[in-house]
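As a starting point, one isolated chain is supplied in structure tokens, in the form predicted alone.
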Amino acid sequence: MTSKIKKIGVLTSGGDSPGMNAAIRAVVRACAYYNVECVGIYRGYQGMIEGDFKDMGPRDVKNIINKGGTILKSARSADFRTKEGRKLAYDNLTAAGIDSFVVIGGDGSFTGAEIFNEEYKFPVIGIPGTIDNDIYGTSHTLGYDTALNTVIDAIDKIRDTANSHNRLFFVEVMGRDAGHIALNAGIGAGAEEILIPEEDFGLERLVESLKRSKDSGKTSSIVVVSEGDKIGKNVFELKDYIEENMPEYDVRVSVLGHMQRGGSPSCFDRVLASRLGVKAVETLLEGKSNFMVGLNQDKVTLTPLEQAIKGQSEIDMELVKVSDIVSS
């Protein structure tokens, strides 16, 4: 590979995820294969404007494929958002020699990498890393494995005293804007009724879903709910309708919560995370800049960012229909 680009650095921004760690691994030791040098920066773009850089090598980071969170730490920084911010960015970039940079978050992460490249050319690539799974351009974002495993593992084990009691559970999972979770997991785990924010089915069709189940002998029932749902203001009021209009149920509701983001990668997260850390060094390394990395068919392949942040994620319409087709 021919190219200008000497010293990489390297960030987590936004939410964590598990798989982000085997990212960072995978950028760092990516650098030194290609012999360039690799620079973490602590703590987003907030350690971007701080100067809280750290050189890193391969030793630098060993054993952290399997560990959740981040070991760069994360932050959401207002300062960046600030033209002034960012001009401390570069300037604290510049001065440590640092001439391009990978960073591993979500949508608003890549938007702060965009703006800055567009206003100082600075060579950026991003990797996806987020629960959600909701950014365009990629079939499965870092975490996102390992979140539904998480609350299919959750889910079986609320099951387990449901039918104990016979008892209806509302399990709500991280989903503000996207269903991938609750979709996925709720098949999984077998659940009677999934609600997603694509698709406002009502409260009405949840009490005939339910009554139908009950009336086919089913003594308990699960309800995924993912927290950005629209039927109702929150999953509490859910629980509320049901309980005025099904009185023979005893409902209860379980939020899973931050546990969803917690815990060791899974391993389809850290191997896209390594495939995905040695593509966005590579592609910096080919003078390419302002794309994200990502899997579509099995293939790492190139988003621009601008496509990333603005495309649409969509819900998988086979999955909704096979939804309703497997849980009668």
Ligand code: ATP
Second form
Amino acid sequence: MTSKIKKIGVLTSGGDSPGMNAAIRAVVRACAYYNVECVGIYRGYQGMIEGDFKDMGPRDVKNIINKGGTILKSARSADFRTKEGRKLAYDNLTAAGIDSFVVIGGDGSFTGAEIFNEEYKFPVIGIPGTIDNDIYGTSHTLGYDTALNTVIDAIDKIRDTANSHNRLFFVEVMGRDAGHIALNAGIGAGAEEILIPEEDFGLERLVESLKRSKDSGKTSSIVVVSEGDKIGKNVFELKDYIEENMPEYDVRVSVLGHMQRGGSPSCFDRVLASRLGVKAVETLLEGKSNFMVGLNQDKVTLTPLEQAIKGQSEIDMELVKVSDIVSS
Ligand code: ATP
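What would you give as the form predicted in complex with this ligand, now that the form predicted alone is on the page?
Full assembly next; the chain just shown is listed first.
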């Protein structure tokens, strides 16, 4: 491949997710394979502004494919939101001979990349890395599959104790704007009810459903609640409401929190990260910019960053139906 691109920067930005290291590894090794230099940019855009760079070769990324978090660290950079901050970043990149970058992160990180490209015509490619799976243009984001497995593991354990005491558990999972984790992990863990931000079934329906479930002989119940669910009550308010309206239930709450972001990535996330990392480098070398690499029907595809940022990742209504049927 002959290309104008000679030195590619790679950074992780926004919230971390399992699989980011595997993606860094793939970018670094694809650069080596295609004979271009690669530079790790630490602490997201903040490291770009501060010139926190390190040359990366294939051996610098050994033994990280199985590690959660990100060896490059991540950050949220308020300075990159300013013109002055982005100018400093541009000066540092050009001084270091970096002529393009791959950013692994969510839609905020892609917005930063797009604005930077607009201002400096700097080639950029995004890799979707977030456990929420809330990015348009890919069926899976990096870390989502691992997070699902972490959540079902946790719910399996909670069910053991729920069963032993005839308890109702509200389990809050991550997903402020998207119910992908709640819906999929809820089905996978056999939840009785799943509350997601995309649907507002109302509290009466929840009470009705729990009553039906009790009448049908169930001795414990798990309700999976996405942190941004639209009933508009947080998980502790839900507990209070059910205790008031169904005094026969012994209600408990478990907020899974940040443990959902950690851990060794699943095989699926490692393979996805490897595919997306290689494609990101190849796309830059082909002279393209402003795309997100993603997965669609098991093929690696390109989506313009602008669409990835603005588009809505929809939940699958078939899953809502399946959940209703299998939880009865
Ligand atoms: P997550 O899904 O975990 O929230 P994210 O990539 O969406 O990941 P953000 O904090 O929204 O996380 O964005 C990461 C960084 O991208 C910000 O800290 C900022 O440096 C940069 N960024 C976001 N929006 C903009 C913007 N409008 N202009 C310039 N930079 C931005």
